[in-house]
Each structure stands twice: as structure tokens, then as C-alpha cells.
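Take a look at this one chain, the form predicted on its own, written out in C-alpha cells.
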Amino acid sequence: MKELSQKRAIAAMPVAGNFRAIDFVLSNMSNSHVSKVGVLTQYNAGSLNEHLSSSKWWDFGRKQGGLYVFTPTVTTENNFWYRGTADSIYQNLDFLKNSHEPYVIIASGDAVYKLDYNKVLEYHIDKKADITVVCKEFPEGEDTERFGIVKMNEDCRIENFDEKPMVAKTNTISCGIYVIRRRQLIELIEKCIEEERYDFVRDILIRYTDVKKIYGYKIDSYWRNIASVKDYFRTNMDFLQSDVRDYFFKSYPEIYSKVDDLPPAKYNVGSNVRNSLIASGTIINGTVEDSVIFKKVFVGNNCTIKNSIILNDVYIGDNTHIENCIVESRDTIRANSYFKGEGDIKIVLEKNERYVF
């Protein structure tokens, strides 16, 4: 994610104007009636922890269950940061041991999708699987080498699992969503760490492919990972399509997020907005086309913004042209500036003093 991940976790990246990436997986948990959720955070977790400060937005604040946030902690037995995804679970294994639910859903916070986890669980039980992996088939020509690639037989049992191979042999990728029995997960994690192995995919999924019954559950609905600048840009631009917006925001179940008390967007005389998402707290004076404008953005007079993403709390001075760019949050763009991405998406990161023009 280049400069975009320098001050925030990818799960905290703003998406579609008013949301964060983690809102989608938490909403899926809530809509699937999963009442007890643990979030494992580490890298640049400040804004993510702030976003998760109250569980009420996703309806986890009940007498039973709740939302728990775990960060690496120094103890008498351990002074490591998380050394991998399996180690992150191991360092918080008491959370699983003290729970009573028979199954665990593991999901990453950097993907945008809707999914009823109960259907995956029913499939898992029906197949008598040890582990179920949610998969998606990508169209031909799509860059799949950055994902885990799975090969399944006719019964959907996974025969081969390659993590980010040089050359993908199939177009079926792992979505990073797994269902496993809680006691089995505890057993596999403890054995994994005992052998000084720390990665869930490489040291459990791939290692046990021929030993455990690992099945794939295929989805054909919208799913996109945002772990690269290109994917992040494409995901936000997808929300300019009415069918994608309707799927996420107008059809049941809903996507929830922390709500800020901000006034609605204001379009001053002379502004011109076409095919764009404009979030609350924003003031538009110029021209905005095919763009996503996040919260508390000010667009000055005679500005032109095309095919771009402007993150939260950005001040854009008069007579500025921004095209094919992502502007970092809490930024100030001086008047008469010109930014245009040629080929690749340009990330704009200015360090100007606010209101000095």
C-alpha cells in the first residue's frame, strides 16, 4: 500500500466515503449473529483501535459475547510481537480456551464483501470437514499470483494450496476466510508453535492439506481485497457503479460503521459534481467527476478533481487540478497545484501548513 499504510493499518483504510475496511467483516459477523468477536491488531493500530472503541456500532455490546481487541503484550513468558498469523492466535489462545462456542470463523479485515457465515458453517458440518476455506474463482487474465491459489477435486476437497505462487495454476483463490472447530484450532496452533512455525496458511493449511479434510466453499458474489494501491483504488471506484452501491447499501443485510456527527455535504454555487461519492462534512466549490470524496474535505474555487480518491479531512486550495490520484488524509494542497497520475495511480502526500496560501 506504499505511503497509505505508513500511519494506519490496512483494515482501517477508508472505503466508499463513510466506511472503513474492517466494517465489512464486522458487519458480516453481526449479520450472521456471531456475538463474540476478537480483533487481533498490531501494525499502526492507533486509528483502528480508535474506530473499534465502541462495539455498539456493530451491535456486539450485549450481555453475551462482545467485541474484544487484542494487541501484542509483553509477559513473563513472551516478549515477541506477533511473528505470524498463527502466533497472533497463540498469544491470545486463552480467549479461545475460555470460550464455549464449538466453531471459530477466521477472517481478514482487508477485504470488501458480504457473506452469511452460517451458510459456510452449514457447508462445513455437511462435508464433515476439518477446515473450510472460502474461495472465489477469478476471471481469466486477472492477476491472481498475489493470493493463495487452491486446486479442488469434484467434491470441492482442496488437493493443493499454493501461497502467492510465481505462476498460478488455477483461477480459484482463497479469500482468507476459514471455519474450523475451536478445539481443533487450539490443538493445531499449539503444535504449530511447538515446532516453531508461525504462519497459519503456510504452516497449517498447506502443511496439513494431505492430512486433514480441507474443503473449499465457493462464492460468486462481490469480493475484493484492498491490500495494494491498485486494488484499493479499483474497489473505491467500483462503488461509483449503481449495482455495487445498491448491493452493499440498499439490500439486506446492511453494512454498519462508526457514525460521526457531521453536517451533510454542501454544494456551493458554481460547483459541478458528476458520478461521484461525496461524504458528509464536505464542502464543494469546484468540479468533481468520477471520484470518491471522503469526510470533511474542502474543495476550493475553480478546482478540478477527476478519477481520484480524496481521503478524510483534506483542504484543497483554489485552482487546483487533481487527476488519477489518491490524496492522503489530513493533507493540505496549496492553491494552483497540479497532480496527475500517468499510468499508475499517484499518491499525493503534501506537508503544507493548513490555511497558509
Second form
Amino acid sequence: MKELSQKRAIAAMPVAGNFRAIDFVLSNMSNSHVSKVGVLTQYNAGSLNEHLSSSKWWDFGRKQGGLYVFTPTVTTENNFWYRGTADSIYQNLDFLKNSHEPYVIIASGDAVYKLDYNKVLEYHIDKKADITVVCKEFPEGEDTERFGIVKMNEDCRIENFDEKPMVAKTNTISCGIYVIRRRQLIELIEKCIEEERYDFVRDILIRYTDVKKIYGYKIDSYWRNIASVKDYFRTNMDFLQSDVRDYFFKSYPEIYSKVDDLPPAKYNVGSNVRNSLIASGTIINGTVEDSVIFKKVFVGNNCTIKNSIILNDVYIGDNTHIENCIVESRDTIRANSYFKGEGDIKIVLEKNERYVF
Amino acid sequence: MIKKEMIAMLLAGGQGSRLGILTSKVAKPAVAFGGKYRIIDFPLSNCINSGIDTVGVLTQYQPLRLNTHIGIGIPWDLDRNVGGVTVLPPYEKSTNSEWYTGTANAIYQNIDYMEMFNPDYVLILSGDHIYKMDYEVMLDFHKANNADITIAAMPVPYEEARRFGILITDEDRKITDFEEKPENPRSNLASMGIYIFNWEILKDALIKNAEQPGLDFGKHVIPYCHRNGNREFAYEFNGYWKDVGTLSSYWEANMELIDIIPEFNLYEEYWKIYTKSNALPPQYVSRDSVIEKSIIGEGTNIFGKVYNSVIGCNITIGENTVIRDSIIMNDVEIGQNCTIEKAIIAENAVIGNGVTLGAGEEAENETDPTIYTHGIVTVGENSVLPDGITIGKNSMVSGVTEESDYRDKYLGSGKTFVKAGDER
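Okay, that's the form predicted on its own, but what's the structure of the form predicted together with the partner chain?
Now the full complex is given, and it begins with the chain already shown.
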């Protein structure tokens, strides 16, 4: 994911034309009536902060609750960046301590899914669990090497948790979504940092597997992590299937995003679009096939775009051929260019000056 | 103390009866336009883009859609601690109660609202025109001329001048005389219905003329001020401005948006038009579809063929359906194998499979020949058209219709068919 995340945090990656990855988790929070959300960011937070500049799109602009963005700050006691996931929570522990809500949901911003966290919470209470981990069973043969692998007993208690093992014992992966009692979390995190351990998965989940009651909550609905180029590409292409679109866009509850006030997409004479998603503000003069075109893209005359993802605000000059590519946002592709990913998906990152009209 | 230099009063209470069935349930400013917008988005966006953050919207006729659209003004950044957008419906008073009886009467009944902001100037707008205009430049003109009233005016061809209120000015653009829809116009400067008033002048004129029945700006207030010797100036505007008061002008203005470089360009960065959008997802275009020279809103799924059309949000267009020269508003469902030519289909309508709209030769509409013209087929909102029917030109259908409502599944050109009954 290096080339794409040079520019922005993965949570800010554009997904499915009009959205960004974090919209899914934020919408899930909002739709689960979780009214107080803290977003912990550090790496390349620019795009993310811009996206979160107002909390009203997810309905978080409330007197009770709200959306809080926490980036690392230098204080008299601390001048570190976030040294790990547990440390990022530790550095904002006052937020947790000053809250009164009994439970905390920890989730990452790099997954595309719909989930009612209340269901997980009910399960958590039901099982009298200390920590509940949302899990998904991957189909046989699916690549699990980027994920934490869990092994549960019949009661769904997690017996074994391996972080990115060479050989996976099961094909049940952790989705990186946890429910935990707030006081329990504070206690665990404080102890963890005291011992100079900073990672939530390695130093809490795995270390405490036998001590604490850690349960797995299985989901079988759509869930995809986008943190690799392959998965990012595949997730976007999934939205060309009508069942995926219907699941996310046409059934309750909805996914929200920042509203950009772009005009409708425009198809000029010579446009030829097939099996593609087109976002608003886009102007098309050429051929687009099996692709996802994000917002405010301009496709010039006589262009061919095949099996590709064109991110926001890209200008594509005339007679250009793009195939099996991801074109980075705000890019300008000169006329008569040719890009084709052979075997793998090619990331196109031209740094041309935009011709200003 | 609250102080705003200029506030805007937006007249949005009119029916706009020349839009026929389109305004039977909604006020004209709430009629959809250009795929995802409503007509009122244009003056509201102009306000915020011109730095006016206090807007009173006067509503009267069928205000529900308008109210829900405006809400607290979030889409236009008009949710403010002080000012922002306020919807002003007519209200009951202790001594008398009356509807808004005229444009100026509506403003008169809201003197208290305007007084709250202690303005120097009041901008009067109407909610039924499509244009982009910087009211701040107009205010600069107003101040530079030390004017009491400035009226925005637009040069029109002399042949058309007799359809408008015409302003006659000297070379400094000071207004010397008016003519309302003159036979032989002496000038071609048409009033656009956009006024800047010095607040004291406006207040005085409204109070002095309060008893005038149907108090109107063009007919009463402006002439009154002129007689009083107030300095009135015409501010010439040469940009795009379109009155979408009739079905044919509404259709035309929509179609102008799909030109390669439209005269009215929605894609300009520095003068955005804002709207409340209820659809976010991208549009999907299937493997067998063809789209040419069209604009299409968010969340729409296209399986058919679309040419020269303006398509709104959350619409489904079925396989093998061909749409030409048409306007489809939000949330419409169109089945498979339809042929739709030069139609306006209002929000939330359902068109069955194999429906043909705009068939045959043109014939004059039998009930409203001045409204349903130019060969346009109009389908009212929430209407249902059953499978396999054919409808001719200059016709209008509204209501939840069934196959048995049509003779031989056919409604000829020039027919009007309104089926009353339960809402879908």
C-alpha cells in the first residue's frame, strides 16, 4: 500500500466512488447510536483531518457526545508519537477516564462493512466476556497472511490468537473490532504501558488470551480490509456487483459521507461507459469499461479506461489508454499516454502540472 | 447588538401555475432542476456566495417540500448563530389574519423579522429564476450611485421586451420611467425582480402603502418610491438568467445544461451551487447501456440507453429502455423496453415495462393548451403508469393509473388524464 498511503492515511482512502474508508466505520457508529467517537490519527493525517473537518455528516455534531480527533501532542510528560495502538489509547486516556459510558468499541478505519455494534455489545454482555473480538471466517484458500488468526472453542471463547502467522491454524480472522468495558480497558492499558508494551493486539489480546475471557463474535456479512493494493482494488471492484451496491446503498442503514456539492456527472458525445461506477462532478468524453471513476474526474476524447480505478480529481488528456491501473488522486495525465498493469495492478502517479484554463 | 449590512428576503410562496402538474403539490421554487437541484438552490447559493448570511424565505403555497429542503440551511452554510436562513410563513395576528396578498405585502408582514437585524440594505429576491449573480457587486453599484433603490435589469431583444417590465434610464442608469409589458418598448432593459432597497426607504414605503390591496413591488412600491423622488437605478446584468416559469422554458433551461460547454456552467469551481442531496452513492452504468450528451445524478442505476437528457438522483432505468430529450426527476423508476421521448417525469413516479411516451403526431392539449405545449409529455409526481401503455405528445398524466384506465392501452396526443385517489 506504500505508494497510495504516501499521500494519506489508509482510513482516508477513497472507496466506492463517493466515500472514504472511514465513512463506513463512522456511519456504523452513528447508526449504532454510539454518539461519542474519538478518532486516533498520526500517519499522514492531512486528508483525514480535512474529511473530518465537520462532524455533521455522520450526525456527530451533538451536545451529548461528538466526534473527537486525537493526533499525538507534546506534553510535559510525553513527547512521543503514538508508539503503538495501545499507546495511542494511553496518550488519550483522559478522554476515556472523563467519559461515563460503560463500554468502549475499538475499531479501525480501514475496513468496509456494515455492523450494528449493539449486537456485539449484547453478545459481549451475554457471554460475560472481558473482551469481545469481531471475527470473520474466510473462505478456504483466501489469503489470510495480513490478519490476526483466532482459534475458538465451541463456546466461541478465543483459545489462541496469532498475529500474522506464517502458517495459519484456522481461517477465522480478527476484524480488528473489539468491545471492552471502559474501566477494564483503562486498567489493561495502564498496566501495558507501565511494562513498556505498546501494542493492543500483541501485548493485550495475545498476552491475556488465557487470563481474560476473550470471546469471538462471528460475522458473515460483507467485510473487507483495504490495507493492501490488491484488497483495495478488489473492494472497489466489488461495488460493480449489484448485490454489494444494494447491501451498502439501498438497504437500511445508510452510509454517510462528507457532502461535496458537486454537479451531476456529465456524458458528452463520444462517451461510452460500460459496467462502471461514476461519481459526481465527473465529465466523460471517452470509453470507460469495468472501472470505478471517483469524483471530479475528467476523461478526455478518445480515451480508453479499462478495469481501473481513477481517484478523485484526475484529469486525463485525450487519446490516453489506462488498463489495470489505480490512478492517484489530483493527478494530471498528459494526452496520448499509455499505462497498463501487466499481471499486477499498476499505480499511476504522474506529477504533471495541471493546465489551468 | 445584532447588525447585518444587507439581508435577503426570498419570495418563495408562489404556485407557478404555468408549470402545470409540476407545481400541483409543491411550490415552484421547490421544483427539481438540473438533475439534483431545486430551483431555490440558485438564489440561496448566490446569497451565500455573495457573502449574505441572513435570508428570510417567504413561503405560502404548498410549503412542505420547501421546508424540508431548507431545514436549518446546512447545505448552503446558512446555519448560523446569528442570522442564517429563516422560513417565514404567513401567521395569525391578534387583530387580523391574512395570507400574503402580494409580493410587497409579504415583505410588509415581516417587518419585525428584518428589523431584528438592523440592516442598512434589504435585497428582495424571487425563488424562481436560474442564474448566478454576485449581489455584492450589485450592492457596490448601489452604494457608488448613492441610490435608494437599485433594480437588476437585463437587456432583452426588443421583440421580447413586451413580455417584461421595462426600465427606462438615462445614461447614468438612473431610472426615469417604467413600462409594464409595453406594446412599443422605449428600452430593452427588463426588470429581473431583484431589488436592493435602503432599509429606511423600504420600511417607509411598506408602511405607507400597507392598506393597498395586493401590495406588489412592480405595481405599487417601486412607482410609489419613484413618485417620492427616491433615487432609483438599474443595475445591468449580462450573465445567464432564465425564468423557468413555463414548461417549455423549464425544459429548455434543463437541456442547455447538457451542451458541451453550457452557457450556464455548473462545473465552475468558484461559484458552486449547493443543494440538499439525499443521495451519495455513485451512479452505476451497466454493460449494455449507452449514455450520450446527458447529465446524471448520484445513486442512479442505468441499464438502458440515454440521449440528450437530464437525469436526477436515485433513478433506475431498465434494460432496453431508450430515453431521449427528457427530464427525469429524483427517485423515479422506469421499467424495461420503454421508449421515452421529450418527457418530463416528476419525482417518485413509476413507469412500467414497455411504456411509450411521446408517440405520434402533435395535437393541441385539450384542457391547458398554453401549458402543455412543444410536444412535451408530462408525468406528475408519484404517478404510476402501467405496463405497455402508449401516450402521445402534449399530454399529461397524473395519478396511480391502471391498465383499465386506458382504452386500448393508449392515450392520444393532447390528452390530459388526472386520476384522483389515494397517494401511493
